[in-house]
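In the block that follows, a single chain appears as structure tokens, in the form predicted on its own.
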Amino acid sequence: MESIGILGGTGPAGRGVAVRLACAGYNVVLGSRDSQRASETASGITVRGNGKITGGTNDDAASCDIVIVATPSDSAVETAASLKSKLDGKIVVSMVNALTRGNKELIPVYPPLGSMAAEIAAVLTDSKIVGAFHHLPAAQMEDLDSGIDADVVIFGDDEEARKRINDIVNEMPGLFAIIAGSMALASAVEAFTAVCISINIRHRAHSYVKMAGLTH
């Protein structure tokens, strides 16, 4: 199996994806600007399965076969650009959402190119950019007993890369992959994250996306 690195992987969203990847048998590297913090975070995650989670720098994570960008939106492009040479030719998954706080809700922020995935693609010109993992409640992802049964919307222009991420997601417990289409959908997919989080804030819930009418 490929190794999978997560840039900015020590946050709740990164940890949630990491533990379910490890449960599917993947070896995951949590990347951070603080390698000690990453190592401590990784050691505190319990995995059920054959994979393992280790901590390191973002450079360490970028050295993996497949790389996920889970940094905050204000540092995602800069971080990706600084690691371009290591990311060339690789599948790079953006799970970054640009959001700002409103009155008891979150509001989507639209970057100049329309989406964070497009912004990352603009600096990683030799990587295969795929979007995924946007609408998942972090706490339920990290809790392997949460019973989450969520759909993961996937987009990107490289068909082979999309299919590979689709297959990986379907191996992760509690998740089902849905390929939505091309990078043209990135803005809509990312912005809907604000809706999901705002609903959860308002209703004090941990809901997630489930698309009815599809065969699982």
Given for the second form:
Protein chains: 2
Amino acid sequence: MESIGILGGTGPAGRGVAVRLACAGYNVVLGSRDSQRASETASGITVRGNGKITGGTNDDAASCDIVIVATPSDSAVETAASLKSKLDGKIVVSMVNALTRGNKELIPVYPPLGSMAAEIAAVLTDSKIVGAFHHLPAAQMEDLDSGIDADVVIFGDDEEARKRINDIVNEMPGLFAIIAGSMALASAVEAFTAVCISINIRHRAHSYVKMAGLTH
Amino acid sequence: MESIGILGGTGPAGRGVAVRLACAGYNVVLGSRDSQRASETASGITVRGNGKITGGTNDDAASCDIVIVATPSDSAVETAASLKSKLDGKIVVSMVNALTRGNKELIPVYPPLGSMAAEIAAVLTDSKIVGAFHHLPAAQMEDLDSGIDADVVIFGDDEEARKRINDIVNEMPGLFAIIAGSMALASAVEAFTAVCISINIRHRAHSYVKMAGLTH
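Go ahead and give the structure of the form predicted together with another copy of the chain, now that the form predicted on its own is out.
Complete assembly follows, chain above in first position.
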């Protein structure tokens, strides 16, 4: 079973994914610029299942078998680039969204290459980039009793890598994986996060995407 | 009760919306460059409910109280612009998506202004532009026995206009309206159509977006 590192893993998005990975039995390293804070965050998470969650530096997280990028969008590329040698040859999952605040809504920001996944792929030329976990409400992810039953839309150009992430997602409680296609869909998947969050702001909800009518 | 015209209404997307508008009691005019074909298409649709569906020119459709743009993306702006005087002051609903074919997937195309809704708004400066109906599988929309129960994500800058469309959508069987926010979300809503269709191609499904966890 692979170890999984999460860059910027101490934020709500990273913690939510970590707790459900641990449920599925994976050992997870929450990486942070502040490894002390990461250790404290990790020990504060109640784990169910056989996986362990520990804290460390982003360098520690990048040493895992599979690495998830969960940093804020403005530091994602720099963080990934600084760890390139550790990430070469590995599956790197981007769950990064570039969003900006509007009037009672969040608005998608399109980086020069169209998506954060493409920006990360451009610096991690020897990693297999997969996109996943974009549309999930963080608090409901972290709360294992939230009853969430959400779809995870997955994209990437490496068929084997996205299939591996697909299978891991399906082992995580409350999540169902759907491979959408290639990196050409990255901007569309990422930008839709702004729509999901805007709906939740406007309707005071914690909704998430479910592709109804798909045979599960 | 307003009359509703659909520009480019003889295609699958337009027909699917028309049949459910008629169910809700609205009289619908399917507009086409070929009014003869539009009349034939209209008379071939089995209507349930009190609304009538008739065919005509795009000019006839643009004379209705509310007008939906359902043309292919490459003719949407030109068609809308040519009917500007008829559309002034009215609610104009864009359901247009700009997509291109990839390898076993559809890829979003971003027009210069970011979205088709913005392109249409740029020529219809005196209309109230609302986006809706993007993610719906056309065949399931037209088949009233398909059992579809889909969310319709709505956006627009005119609060009253998007509320009116919200209410009309909620009168249509099988659809539930969700206002997401302003025109700043247009590109994200439109582009996600590529993800929906790509998922359906890959998984041989007819799935559609449902925002689970939203109190209906």
